[in-house]
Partner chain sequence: MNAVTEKTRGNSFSRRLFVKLSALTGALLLRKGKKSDDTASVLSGYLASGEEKIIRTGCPAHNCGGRCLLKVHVRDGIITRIETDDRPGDDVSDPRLRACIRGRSYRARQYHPDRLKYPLKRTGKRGEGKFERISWDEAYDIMHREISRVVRQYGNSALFIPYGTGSYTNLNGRWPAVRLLNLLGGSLGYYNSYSWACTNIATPYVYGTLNTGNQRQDWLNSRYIILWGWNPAEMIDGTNSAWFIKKAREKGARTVCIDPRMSMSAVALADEWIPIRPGTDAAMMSAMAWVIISEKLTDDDFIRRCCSGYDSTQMPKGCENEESYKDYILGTRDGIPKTPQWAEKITAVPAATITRIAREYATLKPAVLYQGYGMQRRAYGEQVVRAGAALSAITGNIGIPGGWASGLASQAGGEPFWTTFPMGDNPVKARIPVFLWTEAIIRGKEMGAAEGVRGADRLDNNIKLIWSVASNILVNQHSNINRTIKIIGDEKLVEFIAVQDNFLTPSAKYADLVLPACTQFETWGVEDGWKYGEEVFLTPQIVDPPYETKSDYRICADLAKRFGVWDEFTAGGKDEKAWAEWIINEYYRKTRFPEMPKFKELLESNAGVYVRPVSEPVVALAAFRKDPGKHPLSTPTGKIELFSKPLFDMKQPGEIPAVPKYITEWESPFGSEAEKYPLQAIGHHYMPRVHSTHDNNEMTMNAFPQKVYINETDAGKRNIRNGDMVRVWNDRGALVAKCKVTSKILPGVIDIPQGAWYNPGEDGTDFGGNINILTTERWTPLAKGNPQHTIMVQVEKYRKG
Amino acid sequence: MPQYAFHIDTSACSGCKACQAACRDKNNVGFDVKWRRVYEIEGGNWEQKDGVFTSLPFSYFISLSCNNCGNPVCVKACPTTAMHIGRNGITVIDSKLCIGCKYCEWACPYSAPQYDPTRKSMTKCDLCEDYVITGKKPACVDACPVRALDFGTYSEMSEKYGTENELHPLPDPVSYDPGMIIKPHRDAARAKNENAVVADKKEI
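Taking the form predicted together with the partner chain, give the structure of this chain alone.
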């Protein structure tokens, strides 16, 4: 089974959250849950000299859902096997088995699995499996007004976009093997040097 992958062009993402809205609409998830999350990275300081401002701040956005990792720690963590790699190679949740213990949420470095109190189950982006098996792209990808998201098998995506999967402040991808290829924003290196953090984390 091929591993699927998202391409995330953080150099072009404006943080408009059309992807998130498309996801919400398609998957009917409530506000307690965000299957696709848009993180705002913000940093840098102002310096004022004679009324003139220099030394500029920087910022970029990262839109993440489930990266369908090659080494899915969520699957390993789940006590019931509710979280499993499904028929189509996509990590999905069998809600009949799920006890809602949230352990997959802790284990996932991207916080992809989330507890939905209305469904009383963990829920997670399933890459719009129903779309993908018919050859369509996930709702979020086809929503992006600036075409900063793309989706396909890992080999298709890496051929098109390379294999970069590191970006501050995402966790070190090595042990997870995420299906995620990133184009870094011009400020990514600066953000790393200055250890910039996610803005308004609580609202994500």
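Form predicted together with the partner chain done; form predicted alone now:
Shown below: the chain alone.
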């Protein structure tokens, strides 16, 4: 089975959250649940020259959902096998087996699985599997007005965009093999060196 992957162009993302809205609309999830989340990374410092202090701020956005990892720790953490790799190679949840323990959420480095208090079970992005099997792209991808998102098999995406998948402040991808290819923002290296943070994380 192929591994599916998202391409995320953080140099283009404007943080408009159209992808987030499209995801909620398509999947009819409540406001407490965000399968796709747009994070703002911000930082900066001051430069002093000739007695003058100049502010050097920067920020960029990362649009994240489930990365359909090749080594999904959420599956390993699930005590009931509710979280599993489905027949199409997409990590999904069997709600009939889910007991809402949140082990998958705690294990996932990207916080992809989320507890839905209405359904009383864990839920997650399934890459719009019903779209994918008919040849369509996920709703979030088609909703992006600046085409900062793309989607396909990992081989398709890597051939088109390369294999870069590291970006501050995301976790080291080596342990998880995420289905994610990133075009870093021009300030990504600076963000790492200056230990930039996620802004307004409580709002995400």
